[in-house]
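Shown here is one chain on its own, the form predicted alone, set out as structure tokens.
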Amino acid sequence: MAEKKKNLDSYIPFQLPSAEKYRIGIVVSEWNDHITDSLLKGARETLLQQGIKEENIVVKHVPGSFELPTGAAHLIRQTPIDGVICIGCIIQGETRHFEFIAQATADGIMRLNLQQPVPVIFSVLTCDTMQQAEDRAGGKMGNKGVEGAISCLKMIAFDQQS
């Protein structure tokens, strides 16, 4: 089990690169929207705290996590952005559907990272229960949307240093 003290959501803002000139895309799954809305809120608030202007945060919704890679690819092609955060929530059910969707989503986002000129961040919860998802969407395990935003900013900075 992860420990809260190891989560990125307890970051120190001045340790992150200045983000005021960045333009960030966020692709959000509508499935389990009470979870993904909370993750989006955490990501958006973190980006704003780091100096990104509201108009430089582009949010697009897709039906489910499986569609996140396609949504991110469209956003990269159609919008000048520095990075994309993919937000979703996949919860284990009674069939193997969970495994297929989680693997396809992870593979799709990883492929985008290798093929696209901007970082694409995997901010998708893959939980056994709704309680685990709630714990990671602003509950006792922090907010993984915050972590997605931090990862995105760090990877943009990393890319610009290269």
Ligand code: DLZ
Given for the second form:
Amino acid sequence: MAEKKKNLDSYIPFQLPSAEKYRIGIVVSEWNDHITDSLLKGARETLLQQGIKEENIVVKHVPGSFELPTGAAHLIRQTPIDGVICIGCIIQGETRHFEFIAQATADGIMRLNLQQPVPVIFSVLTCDTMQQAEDRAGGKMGNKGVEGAISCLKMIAFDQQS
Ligand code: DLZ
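Having seen the form predicted alone, I'd like the form predicted together with the named molecule now, please.
And the full complex, kicking off with our chain again.
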């Protein structure tokens, strides 16, 4: 039997740790910005719902998803934050750019997670079509920005467990 699909978008707020004191960085790619804006909205609203103060959400934009790891690394160096959410949207085109950008972005973010003291969340859509991206940015498949925010809070709590 196929496993039931998990969608963190339907999370139960009280199951998450209190996040009042957290300071969160969000790095957003400007490519496909109507998608990344929706993902940012989903992430920001979720953080606010979890009790994070508006002034403790730091948003920075980078040109494309390829720059997300660099942007996150800068943010961690320059700002005291508990976690970073990287938001991007990479769409398959006619050339091989998709595989290079997607792989480099994923590798860069994973490397940060292994090297940096705070969690860095991969909230990057890698889609074949714009429709798939729209479905995942507030459409019928939910909003992956919400999932990114939840994952970030869970990983901060995980890191802070003694
Ligand atoms: C160049 C490029 C292309 C073709 N497509 C995307 C995309 O679908 N999504 C995305 O986030 N960025 C794209 N980029 C830009 C690259 O991420 C990067 O900004 C440039 O190659 C400059 O380093």
